Structure formats: C-alpha cells, structure tokens
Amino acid sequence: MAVTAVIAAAGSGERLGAGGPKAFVPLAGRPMIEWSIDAFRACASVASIVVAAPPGQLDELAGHPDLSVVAGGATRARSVANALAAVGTELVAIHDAARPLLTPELVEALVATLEAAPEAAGVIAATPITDTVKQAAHQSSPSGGSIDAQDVQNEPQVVERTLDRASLWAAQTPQVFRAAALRDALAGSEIGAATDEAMPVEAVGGTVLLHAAGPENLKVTTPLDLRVAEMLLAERSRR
C-alpha cells in the first residue's frame, strides 16, 4: 500500500532558544527538517511527502518541488489535520520534524507491521521506558491555578505513586495509520488536546500497535538534544 508522509514542522522552537521555527534550525550543516525529508525519499513505500510548515515559512521549502506544503495550525494536531487534506493514499505516516534521526528502515518496518494487522488502525514507533517513573500528586500552582510546565520545573512536587515501568512506553514518531481511521478520529475529538495522533484514535476505540524503536530516534527539544543529534549524525556518516 502506498503511503503519504506528513511532516509536522510548525513548532515554534521556543524551548530550543532557536529564535524561529525549530524545523529550520541548522543541524549538521542543514535545516533540521531536511534530514527527515531525505529519510522519507529513500522509502520505497512512500509515494508523496506533505509538510505542515509555519505560515511564514512556506517559501523556505520552495527548493523542494517534490513536496506539498500546507500552512500549519495553532497546534500540532491542527497542523496534521490541515496536512491530511492533501493525503490521497490509504496509509499516512505522521512524523515530527524535530526527530531528525529518522531512518527509512524504521518507516518500512512500521508500514509492514500495519499491513500485516488488518484489524489495527495504526502503529507507532515507541521505546520501553527504562527510568523509574513517579506520578506527582495534583497540586495548585503558586498563583492559585493548575500546575503548568513552568511550575513543574520551578517548584518541588509530591510523589503520589510509582508507576510500573514494565508496561510503559515512550511514544515517538513516525506513527503510521490508515488515513480514513485517522480522519474519523480527528473529526470526533477535541483536536487541540492531542499530543500525538494515536491519542484520538485510541479515544474512539481504534487499535494502535507499538513497534519498538531505539532511543536514538530522539526528539530535539533543548540545546543539549541538538548537540546529541549532531553527534549521532556525525557518527552515522562515518559508518
């Protein structure tokens, strides 16, 4: 089955301190997004590539005539929904531009897994969690509202319980879905609340499979992540 690759590239890069969209931050001499584009181009199953780019950055991809470029939305989920309008294949692979160490082998393995499981709506790359995971008790922030990400970083939290890591996985991308199932799930969900595409599919009862991927398929969020990604790409080029 032919696959359309959708690259979500509209992230702000605020935590990276990039001063602009994360997908276009230089990484090993190239804009970060180009590493993912090249990986999808090397996949026999991928028929086309759609990029959801920041509205002000659409011209940045003008040098890639084989890409379809759509304007991203206010949230990652909205960006993916916009890109789905340009998808005409039965399968769609959603990928974050912030995961530049994508390999064609991982994409093809995910596609093969989904093709072999007709009852499944999708399959996602994921890695088993190796850290001990603590769940924090719900608390109010110093300002009296709910805890947000900044509060978690700045204020001590209280452990409520320790989760059983044997059943916990850290979700990654790519995430490959039957396009019709993903469209239906997004249409029936609160789209802005989804942090990955598997969430709305799970919410409507769709079966989502896990495919083990290595931790090197990392997401670049901080300056440290960027340095690690550069090191891994340099190591890969020497092989």
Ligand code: C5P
Second form
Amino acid sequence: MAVTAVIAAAGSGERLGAGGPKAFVPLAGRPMIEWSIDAFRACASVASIVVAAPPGQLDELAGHPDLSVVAGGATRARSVANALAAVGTELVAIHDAARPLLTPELVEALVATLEAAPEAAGVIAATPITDTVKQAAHQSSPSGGSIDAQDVQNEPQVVERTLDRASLWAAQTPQVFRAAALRDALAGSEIGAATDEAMPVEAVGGTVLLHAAGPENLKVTTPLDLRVAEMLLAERSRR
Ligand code: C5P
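Any chance you could show the form predicted together with the ligand after that form predicted on its own?
Below is the whole assembly, all chains and molecules, this chain first.
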C-alpha cells in the first residue's frame, strides 16, 4: 500500500529559544526538517511527502521540488488536518519535524505492522516509560486562577497518585494510519486540542497498535535535546 508522509513543521519553537521556527533551526549542518525529509525519501513505501510549514516560511522549502508544502495552522492538530487534505494514498504517516532521528527502517516497520493488522486503524512508534510517573493533584495557582505551565515550573505540586509504569508508553511519531480512518476520526472530533493523531482515532473506538521504537527517536524541545540530537547524528554519520 502506498504511503504519503506528512511532516508537521509549523511550530514556533518558542521553548527551544532559537529565535525562529524549530523545524528550520540548524542541526548537524542542515535545517532540522531535512533529516526527516531524507529518511522518508529513502522509504520504498513512501510515494509522496507533504509538509505543513509556518505560513511565513513556505519559501524555505522551495529548493525541494518533490515536496508538497501547505500552510500550517494555529495548533499541531490543525497543521496536520491542513496537510491531510493533500493526501491521496491509502496510508498516511504523520511525523513531527521535531524528531530528526527518524530512520527509514522505523517507517517501514510501522507500515508493515499496519498492513499485517487489518483490524487496526493505525500503528504508532512509542517507547516504554522508564521513569516512575506521578499524577499531580489539580489545584489553583497561588494567584488564585487555574494553574498554568509557569506555575507548574515555579511551584511545588502535590502528588495525587502514582501511575502503573508497567502499562505506560510514551507516544512518538511517526504514526501510520489508514487515511480514511484518520479522516473519519478528525471529522468526528474537535480539531485543535489533540497532541497526536492517535487520540482522535482512539476517541472514536479505532484500534491503535504500539510499535516499540528506541528512545533515540527523541523529540527536540529544549536546547539540551538539540545538543543530544546533534551528537547522535554526528555519531551516525561516522558509522
Ligand atoms: O510544539 P511541539 O514540539 O509539540 O510540536 C510538535 C511538532 O508539531 C513540531 O514538529 C512542530 O513544528 C509541529 N507543529 C505544527 N503546527 C503547530 C504547532 C506545532 O506543525 N501549530
């Protein structure tokens, strides 16, 4: 089955603090997004690549005539929905430009797993959680309002409970879906809040499989992540 790769690349990169969109931040000598583009280009199953880019940055990819570039939206989910409109294949592989250590082997393994599981709507890369995970109690901020990200960083939080680590996985991308199933799921849910595409598919009762991917398929969020990714890519090119 042919696959279209969709790369979500329209984020602002605020937490990275690089002064521009994260997908275009230099990483091991090239814009971060190019590592993911190359990995998809090397996949026999991938027929086309669609990138959701920041509206002001569409020209950045003009040097890649094999890509379809669409304007991203205000949220990641909206950016993916915009790109999905340009997908004509039976399968779609959604990927974050923020995961530059993607390998063609991971993409092909996900596609093969979905092809072998007719009951499944999608297969996602994920890694078993190794930390012990605490759920914080809901509480109001010292200023009286509801708690926000700044409060979480600045104020000690109260532990509500400990989750059972044995059944917890951290979801990554790529996430490969039957395009029709993903479209149906998005049509039946509020686009905007989902932080991955498996969420809407799960919400409408679709079966989503977990495929164990290594922790090296990391997401670049902070300057520390950027340093680690740079080191791993340099190591890879020496092999
Ligand atoms: O912000 P976060 O790191 O979770 O973003 C994950 C991915 O989603 C990134 O590759 C980012 O470029 C993309 N994104 C997007 N459109 C947005 C926000 C994020 O394509 N509005």
